[in-house]
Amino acid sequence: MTEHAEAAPRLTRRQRRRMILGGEYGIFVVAVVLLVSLANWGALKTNFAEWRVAKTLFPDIITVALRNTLLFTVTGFALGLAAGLVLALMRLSSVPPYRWFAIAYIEVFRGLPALLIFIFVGTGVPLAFPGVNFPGGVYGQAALALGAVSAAYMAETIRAGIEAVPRGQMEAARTLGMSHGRAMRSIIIPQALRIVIPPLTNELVLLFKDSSLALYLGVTLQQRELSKLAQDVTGQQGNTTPIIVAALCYLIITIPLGHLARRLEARQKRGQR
């Protein structure tokens, strides 16, 4: 027997990684066996999956549920683009009024759930306005709604593409003679609005999740988005499959959206470098 035992040679970084990696491999495979072994597919399968009852949803899912849901969506984004590049025009004003104004405004609707933003527009605002009817009725609602609850938050983007643009821009402007609100009209702006394409697409992705708030306006048959349909027919049916359903018809909408939003702010940070 030696004196002095050899010592265990020593792991590189690389080994210990590949050793880490394989574990977390490992633990990974082992949760997703537990997961499918343990779970009931049978009752799954009754209470998710029937086809039967999925038929059911067919036409109206997308010629009434998806199409409605759509045009709550657009319509809630352009109001609220339109009041988020106003409210960032105030934010960034100097006159401490407007300032004030734009300020309460972000922070309170930031603030609040869009649960009680819709359920505001469909019972307070008629009971504050008597006689008083939205164009569209229940769109014009679902729209006023969407588009309050948007707008703050598209006018802290918008504000922050106004600002990324370089002060250049606008003393450039002035040096050829334009006045302060047309070069923001004709140069500023439409470079802001270009910066924040991406965010403002994630913006519409989360809008038209939050259509689904219109069900507490009191809809009709026809006016029914995604969410109101299924939940609808779940309880016709007495089964959960119609809201598989429609969150694989809100997927079919989003995925795509959030992948074109991930393309689109790659693209700029390429253009910037």
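Take the two forms, find the largest set of C-alpha atoms that superpose within 1.5 Å, and that set is the rigid core. Keep in mind it's a predicted model, so treat the numbers as computed, not measured. Positions refer to the first chain, counted from 1. First, how it differs from the form predicted together with the partner chain.
Relative to the superposed rigid core, L21 undergoes a CA displacement of at least 2 Å between the two forms. With the core held fixed between the two forms, P130 has its Cα displaced by at least 2 Å. Core-superposed comparison between the two forms: the CA of L221 stays below a 2 Å shift.
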Second form
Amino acid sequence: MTEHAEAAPRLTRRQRRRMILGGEYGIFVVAVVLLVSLANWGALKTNFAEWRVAKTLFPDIITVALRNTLLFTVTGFALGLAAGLVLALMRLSSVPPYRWFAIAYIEVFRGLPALLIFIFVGTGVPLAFPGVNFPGGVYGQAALALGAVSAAYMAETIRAGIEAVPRGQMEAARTLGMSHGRAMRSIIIPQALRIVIPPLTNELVLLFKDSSLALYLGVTLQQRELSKLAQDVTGQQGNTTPIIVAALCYLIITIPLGHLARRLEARQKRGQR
Amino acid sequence: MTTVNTTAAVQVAGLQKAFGDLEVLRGIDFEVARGEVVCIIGPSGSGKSTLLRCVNLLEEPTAGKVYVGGVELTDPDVDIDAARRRVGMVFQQFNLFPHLSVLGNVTIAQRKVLRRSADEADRIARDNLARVGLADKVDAYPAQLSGGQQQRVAIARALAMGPDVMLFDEPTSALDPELVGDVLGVMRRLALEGMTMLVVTHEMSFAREVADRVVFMDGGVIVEEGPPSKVIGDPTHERTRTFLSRVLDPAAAEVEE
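Since the structure above is the form predicted alone, I would like to see how the form predicted together with the partner chain looks, so please show that one next.
Okay, now the whole complex, with that chain kicking things off.
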């Protein structure tokens, strides 16, 4: 290649670069033109953007479905964060059984599909323990299932955060007469949580999407979240538009959250010296 | 063997420390009297920092005893948190708490450990920050301060606990040369005020002018100790002379083939 180019230098380097760049744009334009001309716009519009169908979703998709999605996410996240913090501390404990339990929990719950956990909580627990009532019904079940899964991930994130706090911080705190527990609470954990805010924001995005699995819990009409509502209406109307509307509802939350996570991460990088 | 000297601020007897197979301290005996300023000098790896960290049990000695104000810290039943309150420590890397303001750094242990009221802790913190010349930095965060300022906040943080003894672990080694003077100035004033100080340092001028006694360590033992005019000015041992010539005139050191 290079030999050939040297042998016949018909084009300058700049000309060649411009040609390659032009070719790349050309391929893109051709692909778009092909897609646009080959697509059946009428069928696409009726199935994905039928205004009449979309209208029937409102206001329920916001007042019921989005509200439930957010509720599942927030309760699951709160539960997962609390359990994750406890698991992280157990993972770092000097008492071996605590460590073993935390390791086993994290391995198991990270290794299982979230769907399986939802089916277990929704179907398995009522069958195995008849008469057990979850506080809040489906809301309690969803929070438990989401919390159980996210706790495993958050435990590992928080553990990494705690380990990222320099050793000198613990030494300085102990030197001032703080007990190990006091130093953890006042000095180490506040710094660790600051370190893990960006990854935990990403975890929140994952949870927000995983909340769709609540449809496997057997929900009433008023307990449906975005995915379940969209699925139901799609079935009733024989039209895919509700899926698109639900997708937009997810994205208006996940995209800003993702941006926020990246900004927090960038700010943290700048803050380090 | 050794008797407990209750008048000594710090007493170390038969102290040994090993990290696995590596023996860092091999039998250290020494005392620091109340109000005395002792500088520990010696080549890196000689065990001087480990010795200092054993005095407040940041490192657990392998053998030997450590007394602070007549209380044995190496006693397994000692309330180590209570004992450490009487020993302030300043680190090479400052170790300020980055998530707290300067005032927060100096008040948190007063509040959480000594259970002082917010007002009292605040007042004591401001007094001590004024002592180190940083009264105007109370609301700043550690990342906004120079290394020299951070180290002075660290000194104020330790002083606010009202310690009987202050330990300094190479307090100026991480500083830019032009900032060393501020920190040494604060330490010099502290010494003049009668604070008991144990200082690991490479600043020979400080040791010469401020120390009551200089301890030279090498290979995990005390090679010689005495007044600075003796140890730094006219050392007896060859090892001390070699070390001092390398520290005082680094450009003249010969490269070993």
